[in-house]
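Take a look at this one chain, the form predicted alone, written out in C-alpha cells.
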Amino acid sequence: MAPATPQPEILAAFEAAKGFMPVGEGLALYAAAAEAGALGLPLLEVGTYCGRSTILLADAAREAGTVAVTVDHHRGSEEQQPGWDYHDPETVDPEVGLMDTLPTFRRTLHKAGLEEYVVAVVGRSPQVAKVWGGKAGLVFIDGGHTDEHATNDYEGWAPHVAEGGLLVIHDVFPDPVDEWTGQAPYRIYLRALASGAFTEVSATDSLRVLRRTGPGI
C-alpha cells in the first residue's frame, strides 16, 4: 500500500507557510502521522514555531478523527534569535522585544481550515511533558537544537509513544558537514534506537521515523 499523501490544497498550505521543513521530509511526516492516526490517539508535536508542520499532522488527525497537539513556548529557538540565520524579524513582538510566533501559528492553521483539530498548549516542553497523562499514536521532537533541549524533549516524551505508534525526529544529521544547528538530533535519535524500545521505520533526508516496539526507555 502506498504511503498516503495529502491533498493538494493542504500540501499548498504547508508550503506557503512560515518554517523550514522541505516537501519531501513533509510528505514522509504526513505518511507517518497517517498511519499512526490509526491507532486513535493524539498525534503531538514539540516545536510548533509558526504551524508549517502542523498543518500536515492536523490534516492527518482530522482523517483520522483524533487530535494534533502542538506544544511551544512560541518565543524561539536559540537559532531563531535575533543575530542568528534563521532569525524572522517579522516573528518580534514590538512592544516586549522578544519573538512570538503565537499570533503567525494562529494565521497558519485559520488559513489552512484546521483549527478545530489542533489544541495549542502554550509552554516549554519539559513542563508540559510532566503533566501530559495519557500516550500518543505519534511524538514528533522538532524543538531546540542544544542537547539540553534535545535531551529533555526525548526524556519527556518518548515515554509517551504506544505500543506500536511512532517517534519521529526531525534535523538529524549523522555527519557533522552536514548540520547546521548541532547534532543533539541526532544524538537522541540513537539513545532512542539503543533504548531496545524503538526500531527505525525511515529515513527521508534529516527525518526519521522510530516505532515503539519495546518497554526500554
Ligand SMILES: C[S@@+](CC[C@H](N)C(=O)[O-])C[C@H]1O[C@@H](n2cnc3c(N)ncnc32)[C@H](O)[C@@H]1O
The other form holds:
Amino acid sequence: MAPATPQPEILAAFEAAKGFMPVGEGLALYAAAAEAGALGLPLLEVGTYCGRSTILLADAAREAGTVAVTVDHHRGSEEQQPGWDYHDPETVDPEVGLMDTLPTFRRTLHKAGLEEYVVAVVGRSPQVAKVWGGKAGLVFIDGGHTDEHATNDYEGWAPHVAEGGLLVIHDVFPDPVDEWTGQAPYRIYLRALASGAFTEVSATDSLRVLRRTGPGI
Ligand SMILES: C[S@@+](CC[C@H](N)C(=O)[O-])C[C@H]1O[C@@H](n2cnc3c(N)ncnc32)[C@H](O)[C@@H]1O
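Next up, the form predicted together with the ligand, please; the one we just looked at was the form predicted alone.
Following is the full complex, with the preceding chain placed first.
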C-alpha cells in the first residue's frame, strides 16, 4: 500500500510554518503518523518549536480519530539561543527577554485549522515523561540535541511506545561530517536498535522510523 500523504492544504500549512524540517522528512513523518494512528492511541511529539511538524501529527491524528500531544518548554534549544546559527529574533519575548515559541506555535495551529486535535504540554520533557501514564502509538523525538537531552528523551519516552507503535527520531546523522548539532540523536537511535525492543522500518534523510517489536526497555 502506498504511504499516506497529507492533503495539499496541510502540506502548504507545513511549508508555511516556521521550523526546520524539510518536506521529504515531513512526508515520511506523516506516513508514519498515519500508520501509527491506526492503533487509536495518542501521537506524541517532543520538541514543538513553532508547530511545523505538529501540523502533520495533528492531521494524522484527526484522520485516525485520536489526538497529537506535543511537549516543549518553548524556551528553545541550545542552538536556537541568541548568537547561535539557528536563532530567530522573532521568537524572543521582549518583556522577559527569553525565547517563547508558544505564541507562534498557537498561530501556526490556528491557521492550519488543527487546534482541536492537539494537546500542547508546556514543560520539560523528562518531567512530562514521568507524569505521562499511558502508551503512545507514536513517539517523535525532536527535542534538545545534547547527549543529556536526547538521552532523557529516549529514556523518558521510548518505554511509552505501544507494542506495534513507532518511535521516530529526527536529526540522525551517522556521519559526523553531516552533523550540525552533534550526533546525540544518532546515539539514541543506535541505543534503540541495540535494546532489541525496536526494529528499523525506514530512513528518510535524517529521519528514522523504528517499530516497537518487543520488550527490552
Ligand atoms: C529542533 S526544535 C523542534 C522542531 C520542530 N519539531 C519542527 O518541526 O519545527 C527543538 C525544540 O525542543 C525544545 N526542547 C529542547 N529541550 C527540551 C526539553 N528538555 N524539554 C522540552 N522541550 C525541549 C526546544 O524548546 C525547541 O523548541
